[in-house]
Amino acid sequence: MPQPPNLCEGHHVIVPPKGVPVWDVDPYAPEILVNPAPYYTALRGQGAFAYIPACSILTCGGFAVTQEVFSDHSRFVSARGVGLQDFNLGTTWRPPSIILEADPPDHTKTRRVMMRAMSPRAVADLRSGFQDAADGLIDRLLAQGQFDAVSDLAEPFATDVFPRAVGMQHNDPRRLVDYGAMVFNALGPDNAQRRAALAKGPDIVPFITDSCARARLSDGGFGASIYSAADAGDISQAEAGMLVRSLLSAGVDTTVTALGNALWCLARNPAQFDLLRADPTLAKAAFDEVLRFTSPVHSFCRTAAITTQVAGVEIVEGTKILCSLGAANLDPERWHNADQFDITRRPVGHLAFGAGIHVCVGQNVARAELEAVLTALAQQVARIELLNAPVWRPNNAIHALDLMMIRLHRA
């Protein structure tokens, strides 16, 4: 595997646009990644954009501006990388994702294949299995007593139901979780968390590649559907393998993160959990509020494909823009009482699943998984007891718990 470059040198050096403040901050500092709320507030206070000189990038965190940049694929492209590196400059450490890091017309082709594989009908067929798995897991954890919400609940559930939905016949939960962490950490600068994650690549990547080969997948799963699209000539066999791998890079770690974050929110807000218990159909709204409130994917980049303007700021072609989804999702100008977790809010329009043509193609699967766990909690659990101060795991693109000891009390 090629050695990654220093990503703060992997894009155009720009001068701060007129009227944009220069902000001497490292958004990838561990202390910010584990406790981002003060940074989000400060970022929104900078105005429409701030210029970060260490990496020569612009960053934004207000909802309106972030939504505009993040969703306008004609002006702000993904094909030049959703991390700090500009794929037009230098060699990438891995082949670009043909769905996440692509724009039309290439993106249109691969997204159509993915949407067909994970259609509402295909996901509907999985819901009962997801619910059975969630019910059984919560029942076992109720009997166990205290446990870690991450390693004993979020990781076992996500690394069980989703790989089976893909059709994986050879599962290694630890490698699956580490693979997601590696892919998301790689989007940041050449810092400690990125180097530590990429060091696991020689062990993880061959396993993932082998596990996603056609011969390793069972019939009837998402993976088999994607390879069927290759048989039909919609994509190549090589592209099919890349799309199956993208399922695992984007579909496991994000679900683990969202599950852990959901337990954190409900444990800290018992009145909200009581509302969910009283009406388990609030599970869908509760999941969206978890996404808005915690932003499991806290930031992605876009690159200006042309010289353009946003909010009166001139942005030159080649400018990397770090879109802080976490800051936008907590913007008080967009959300009433934005800093409060409220499952009755129904926060339509949050950016946690992306926006525009790049909105998460697998969100129906993620919703089915999280709603199953939230429903199981609502039906079986009277109280979620937080036993220690949660420990957060610094990651360059994911806001995830590392450890949170809890006890579930049976209803």
Ligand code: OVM
Given for the second form:
Amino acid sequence: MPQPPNLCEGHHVIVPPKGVPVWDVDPYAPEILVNPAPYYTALRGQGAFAYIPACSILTCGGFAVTQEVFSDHSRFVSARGVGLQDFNLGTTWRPPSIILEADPPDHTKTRRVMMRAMSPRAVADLRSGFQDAADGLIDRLLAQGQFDAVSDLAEPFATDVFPRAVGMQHNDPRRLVDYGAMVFNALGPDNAQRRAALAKGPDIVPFITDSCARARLSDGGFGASIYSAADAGDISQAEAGMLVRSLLSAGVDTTVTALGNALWCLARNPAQFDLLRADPTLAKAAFDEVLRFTSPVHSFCRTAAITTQVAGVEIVEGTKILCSLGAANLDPERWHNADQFDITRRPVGHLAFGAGIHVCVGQNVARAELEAVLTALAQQVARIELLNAPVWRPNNAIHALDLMMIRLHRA
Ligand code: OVM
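Complement to the form predicted alone: the form predicted together with this ligand:
Let's see the whole complex now, leading with the same chain.
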């Protein structure tokens, strides 16, 4: 029997709704986090929802139900936290995000500022710089021989181009990566992953807070754009700092993870990599399929703001619902050959970026980063050789590699 994880401070204890199976599982157990596919299948097999007594939550992973919960921000709110903890109860590890952990009308205002900062136009200006960085990195890695796709490719790329796009004047890749691990692990229960990540707080949080100050951000970046919205009176200076914190929270670990996962998909599916090489314009489609197939953010929670029904199940106010984006993105009822990585499908509607009003506001940036690296691989690399069994790193909200040794062979 799985050991119940310790619940975070502040959690509604609910009773299982009628007709919902009780499932004795710890969705945050490291063995599940590093190999989620069997868990996703079992989750979808439970029906619309399952009740997990260890966490006192409902969980869902079928595409239709997950999409319904995620798209309905008025019934299923974010301001009570998108992890296990109910922000109405207890204290949070940091001041809540004013965009991720917010509902309308507060969210509407901050979202507008972030959309403008990372508009298609703003991101278009970055593409050639991203491509130069990707071309140079892949050329160097081709010469290097064997290397780790995480620490030698994904992390160096994302922690170089993104902080520059933000306008950070004091980049510290290690601390940015570790802060991402804090933010995403904090969404789970008080388990080993969360404790280990949050223990680094005293070293990392002051660096992050300092980095959000206006004086630390150069002109022309996303950070300066956010502060100009404060000058225009759309938000306060303090809110601008909080939105820069959101950039640093959501913009590093996610793209590091997506890059590693992309290499994992292509290394294990050489015929798919050959398709990409034959037509590098498939980079965009390949990225969406990587997202569908690997779901870098594997889950987020919502909280029922009212007592309501979904799929005939009564959900009482205060219920936390753990939405498994990873399970929904592999649902065979939604996707043909769901367990096949196929860059020629058009996985429109995948939930890896979420859905509804909270759908990833930085996705233009993520797409530009991934398209640059996938294009460089398509143009310069003949073959991606996998040299070890990839090692995954358990994280309460992210499905990421820890280590994957590969060798690139020049085209
Ligand atoms: C934020 C934030 C943190 C993590 C993820 C995220 C995926 C946003 O601090 O606003 O979006």
